[in-house]
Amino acid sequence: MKSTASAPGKVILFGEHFVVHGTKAILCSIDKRVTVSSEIISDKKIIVKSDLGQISVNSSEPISKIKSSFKPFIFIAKKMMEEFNHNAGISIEINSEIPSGVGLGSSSACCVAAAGSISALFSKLSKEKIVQLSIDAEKTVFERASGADTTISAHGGIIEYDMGEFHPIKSKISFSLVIANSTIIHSTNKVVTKVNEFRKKNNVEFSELCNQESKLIQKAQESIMNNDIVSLGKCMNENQMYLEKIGVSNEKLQTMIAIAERSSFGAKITGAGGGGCIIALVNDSNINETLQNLKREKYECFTTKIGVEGLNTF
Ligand code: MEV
């Protein structure tokens, strides 16, 4: 037996490790996806393939023992075989269109999808199940994940994190999109250590900024609701400055963004920083031009379609 599914990548329009102190985030899918096919084997082993390179583990190993960057996926193999009493293996090949260690979400569309594959091979479970199970997943590597990035794979189109929860926000404004890679690639979890140890010695206006974000958060939401793109690009920028404060931005995600904020309405690092991409801001009057800005300068860029469909298995 057989079992595919793929998932969307992402990106966070306003956030990005705010979130994972607890305020909200809005993010919103793309037009990039994970797809995970897994199988039923006779041999007692997991076996995981991808781009990256292949593991085959035996299927009594525990998860502790595991070491690579496959370990979620063999997580999520070992959990459903537990939870279904199944005692031979299961091989799992992951193919996926989506940059990884950009702030794309790669690693959360490769949890979700595997999670949805893997499940279904067994059960069909729901969609909150198989969150839950990318959440875990995702945290064998990453411990301090908000699951803010598995939500929105998971459920696609655009939506507002808050703590666990989220909310589809019907967008009433037609905007798109300019992506543009540093291709400085990051560890999401040494970047969220770091604003980790920026809050324990900046305690005060680690909160501060919080506080700011939530207001933030708050008027980006009018901005949409409003159908207002001029206001919502400059709370981007705001949010931009914010992000440069904890410490996530540097030299070349700066001239990306000031060669952005030229033409686009507002642009700003998405994920993690460090690296990776920024996002900027833009509808038909001056997506071209945002693009041809950009790639005179050399950056790999594109637009994608947002708020795309989340999991689907088949
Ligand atoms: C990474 O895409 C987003 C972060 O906020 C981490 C998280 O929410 O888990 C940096």
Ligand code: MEV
Contents of the next structure:
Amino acid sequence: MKSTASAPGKVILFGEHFVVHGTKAILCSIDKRVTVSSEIISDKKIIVKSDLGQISVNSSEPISKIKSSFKPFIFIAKKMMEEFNHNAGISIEINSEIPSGVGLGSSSACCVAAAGSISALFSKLSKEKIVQLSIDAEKTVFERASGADTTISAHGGIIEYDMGEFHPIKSKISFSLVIANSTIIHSTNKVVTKVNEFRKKNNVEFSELCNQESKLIQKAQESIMNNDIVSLGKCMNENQMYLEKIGVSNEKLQTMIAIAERSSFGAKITGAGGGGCIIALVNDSNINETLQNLKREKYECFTTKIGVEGLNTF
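Having gone through the form predicted in complex with this ligand, I am curious about the other one (the form predicted alone); can you provide its structure?
FYI, this one's just the chain on its own, none of its partners or other molecules.
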């Protein structure tokens, strides 16, 4: 038996870092996806293959003893095998269109697609259960995973995320994003630690930034619902200022943002910062100009549609 599932990547439009300190966040799915195919095999092994390599472990191997970036997928496989008393093995193949480690939700999309694919070998789980299984899997590698990325990947669209709860944002959106990759390798855990250090040293300022971010997110949500791209772009620029204050930007990212701002409606970091990607808000009037401005400076970039379908199992 074989099962295949796909899940989209994401961008954080508003709220990165602040979301773990009580503010809301706005996320949207993008049209870059991960596809995972799983099948039951006779050998008592869990095999994971991807462009990044492969691993094969005995299905009885304790998850605590596995030291691999593929640990979340082995965790999902073991959970499903235990729940449904499966005593053979599972082979898992991962194919991704999403660049890894750049803040576009690659790891979360992989977990969601893997949870959808592997669980479908045994039963059809609800998206809520898929999300929880994916979060538990992610936490085997990223202990402080908030669950926001897995939620948007599973459900798709544009959502307001608030400490585990989410609400779809209805909008007849007519805008796109240009995404540019700084190619700076960064560690999410190190950037989060840096933000926590800033918070401890500047508690009053950080608290005020959280309040400002909350107000900004409310304004941004209204802009999305009203399809007001000019207002939304201004909100993105303001959010970038807050991210710079907490120390997650750098000279290269700010240079990229300045280039994108020449022709787009607004631009900012997406994800943890310290590296990774920036996003620029565009529509048909300025998408090509924004793309060409960044390409002219030799930045790796592409356009993406937003608010696409979430998890799809077939």
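Positions refer to the first chain, counted from 1. Rigid core: the largest C-alpha set superposing within 1.5 Å between the two forms. This structure is a prediction, so every number in the text was calculated from the model and none was measured.
With the core held fixed between these two forms, Asn227 has its Cα displaced by at least 2 Å.
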